[in-house]
Structures are given as structure tokens and as C-alpha cells.
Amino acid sequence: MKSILENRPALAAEVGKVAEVAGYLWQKGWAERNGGNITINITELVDEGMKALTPITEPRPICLHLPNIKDCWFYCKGTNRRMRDLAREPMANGSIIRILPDCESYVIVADADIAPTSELPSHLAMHNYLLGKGSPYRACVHTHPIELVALTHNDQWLQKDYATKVLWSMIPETKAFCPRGVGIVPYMLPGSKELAQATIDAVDSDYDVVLWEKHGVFAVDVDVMSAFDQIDVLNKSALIYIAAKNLGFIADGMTEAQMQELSEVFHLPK
């Protein structure tokens, strides 16, 4: 069967980025078994030929009304699919879906009937929020970075902006490449509407990366690689902090004056 990616280089490139990031998540140990989810909004890459395709499934409910993503298209990791497999065969472990005009259901268009991530409503709710705000962000990534999750097992790291300040101070690149810091969501049932709404609320409070207590990280950005990069630099800072602890001391971190200088030189939020 011919893939929808054939003769569509821009679409193939975006799906290829997802596959590349999926490989990184697996290599880093952040995507055990079928852990983690990725969705990207590909609406801007849809051509007339794609619009004319007959869906391969009947409509399926989202269980939410999401008016801002009416007629939008998404590539989604498949439910119960492994990141390591998606890295090798993205269209055999994910699918392309279209949101129907009722804004409450979707159909799978290509390449096969691979049911999207079980957290699809949460991801689509985030995309709906982003489009409603006029955001250029088109990618959502959820994964389980070991060191960042470990920090959430201590109450101090769950206090507002404590993690941001400490992680920013570990190495200059962290604030430069994750300038909005990291939001915190206390433990909630994975896949729940409550967790989805709390994550949207955190992003609405000016964060691009949200740390879920004892669970993982959810990041949004212009594309999947940029979302991954933010998680990666934050986890590098967590590794530096933990390495210092393992050497027998608490890392001093950059001073407030050094952080201020960094913000001014690189025109970062203060």
C-alpha cells in the first residue's frame, strides 16, 4: 500500500522528526515499553490530494468539544506502541487523523488503522488551547525523564518555580534554551481530564514545559524537535544537580547577578 508520505517531502520530514525524537527518547531510557506520547499538528502541510482521501475508519469520539481544531489534521503516536518501534517505522506505529466538523470526533486517514494514543483527548485539548491563543506551537511531547521525575519525589521541588530557579542556575544554556522555565502539576491520575486541564492551566501561566509529579514531563513547542530540546536541557541540569549531590555537596548554581547578566545579554525573560 502506498504511504501518504510518498511525494510529500514536507510532511515526510515532519513525521521523520517525530521518528528521530522517538529514538532519542528510547535511547535515553525515557520511554519504557509503550511510555510517552507525541502528537503534531500537520494541518499546514495538508494538500488537496490528502483532503480528497477516503478515511479508513468510521468516525470515533474524542469525548470533548474542541472548536479550535475543526478540520485540523494530526500525526499521532499509536496507543500501546513503543517509541523504539516508532523510530524505525513511524507510519506503522502511528497514524494521521482528521478532526471532523462536529469538533467532537475524528477519522483515521492514513496509513493504517493504528488507534491514536490513549491520551488523545488530552493532547487534542492542548492543541485546541494553543490554536485558540494564536500560538505557533504545533507539537506536544510527553515522556518520562528519569532525573526530572526523581526530583518530584521531594516536596521542595514541587513548590512554584523552585525547580525553575535551581535548574536554570546549573548551566547557562538551560535558561537560554528553556526561557519560560518549568511548571509543576501535582500528582493526578494519568490520562485523566483533570491532569489535562491542569497542564493547560500551567501552559496558560506562561510555561512551555510542565513537570508532572511522580510521572513525567509534557512539553509544547513549534515542532517536535524543539519540544524535545527543552526537556533535554532541563534534564541535563537535573543531572548536574544530582552529580554534585553524589560528589557530596549541593551545587551552588549561578548567582542572581550572573543570571541577570545572562538574561540581559541574551534578551531572555527576567
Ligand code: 13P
The other form holds:
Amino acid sequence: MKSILENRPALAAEVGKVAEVAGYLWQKGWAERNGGNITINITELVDEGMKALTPITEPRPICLHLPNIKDCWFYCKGTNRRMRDLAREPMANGSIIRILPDCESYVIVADADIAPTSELPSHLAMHNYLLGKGSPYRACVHTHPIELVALTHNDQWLQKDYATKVLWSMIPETKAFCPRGVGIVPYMLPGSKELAQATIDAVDSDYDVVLWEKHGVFAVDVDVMSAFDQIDVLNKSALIYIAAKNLGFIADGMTEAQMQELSEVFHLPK
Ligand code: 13P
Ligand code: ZN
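Now show me the form predicted together with this ligand, since the one above was the form predicted alone.
Everything in the complex follows now, all chains and molecules, and the chain you saw is the first one.
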């Protein structure tokens, strides 16, 4: 079967980046079974040939009204599909969808009828929010990083900006490459509209990365690689904190003065 990626190098490159990140998620142990999901907004890469394609499914409801993503196109990981399989075969474990003019339903356009992730409400509502804000962000990554999820099993780590402050202080890179810190969303049912709205509210209060209590992480950025990098630096900090604890002490963390100097020199938000 001919893939939509054939003779479309820019589109193939973006989907290739999703496959590369999917491989990293599996290697890190963050993607058990079908755990995690990725969507990217590919609308800017759509050509006339793609627009002329006949959808391969009937319209399916999103169960949300999302006016800013009218006629937009997305690559979505398939529900129940494994990241480790997607890494090898992105178009056999995900699909390309188009949002219909009613802003409430979508069709699958290519390559096969692979139903999108069960977290589609969170992903599409987020893309809708990002476009509405004029954001350049085109990627959403949800994954289950072991150490970051472990932190969410304790009330202190769920207090506003406690995790941000401790994780930033573990190693200078974390604030430099995750400069907005990490927001917190209390436990909500996976795949629910409530989880989608709470995630948007957290991103709206100026975070790129949100911890979902006892579940995982949801990150947004310009592309899938950058969204992955933000999660990766945060989880590295969590690992350093835990490594120190395993050595029998609580990590001191960088001092306030060191954090302030870092923020000034690298022009980071306070
Ligand atoms: P999907 O397989 O439907 O993408 O679900 C995985 C997941 O992590 C749900 O939160
Ligand atoms: Zn999940």
C-alpha cells in the first residue's frame, strides 16, 4: 500500500521525529504496553494532493467543540498501540486525521483506519488552545516517566511549584531547558474532558509541562523532540534527587543565589 508519506519529505521528517521519540520513550521504560501518546499538528505541511484524498472513515465525534482547529490535520498515535511498535512503523501504529468544518468531528485520511489515542480530548483541546493563543507549539507528548510519576504519590510534591523548585535546583540545565517549570493536575480519569480542561488551565498559567497525579506527564512544545527534551531534563532531576536519597541524604540543591545568577545570565523567567 502506498503511504501518504511517500514523496512528502517534510511530512515524513516530522512523522519520523515522532517515531524517534517513541523509541526513546520505550528505551527509558516510560512506555509500558500502550502507555503514552503523541500528536503533532501537521496542517502547515498539507498540500493540494492531500486535500484531494478521500477519507478512509466516516466522521467520528471528538465530543468537544474546538473552533480553532477547524480543517486542521494531525498525526496521532493509535489507541492501544505500543510506542516500541510505532518507533519502527509510525503509519501502522498511528494515523493522519483531519478535523471537519463542524469543529466537533474528524475523519481518518491515511494510511489506515488506526483509531486515535484515547487521550484525544486532551491532545486536540490543547492544540485548539495553542492555536487560539497564536502559539508556535505544534506537538503534545504524554508519557509515564517512572520517577516523575513517583513524586506525584506524595502530597508535598503536589503543592504548587514545590516540584518545580526542587527539580530546578538539582542541576542547572533543568531550569535552562524547562524554564517554565512544571504544573500539577490532580488525579482525574484518563481520557476525560475534565482532564483535558485541567491540563489546559495548567498550561495557561504558564507551564509547558504538566504532571498528571499518579499517571504521567503532558508536555507541549514547538515539535515532538523539544517536548520530549523538557520531560527528559525534569526526569533527570528527579533521578538525581532519588539517587541522593538512596545514598542516605536529601540533596542540598543549588542555593537561591546560584539559581538567581543562572536566571540572570541565561535570561530565564524568575
Ligand atoms: P492510548 O493507547 O489510548 O494512547 O492510551 C495510553 C495512555 O497512556 C492513556 O493515558
Ligand atoms: Zn497515560
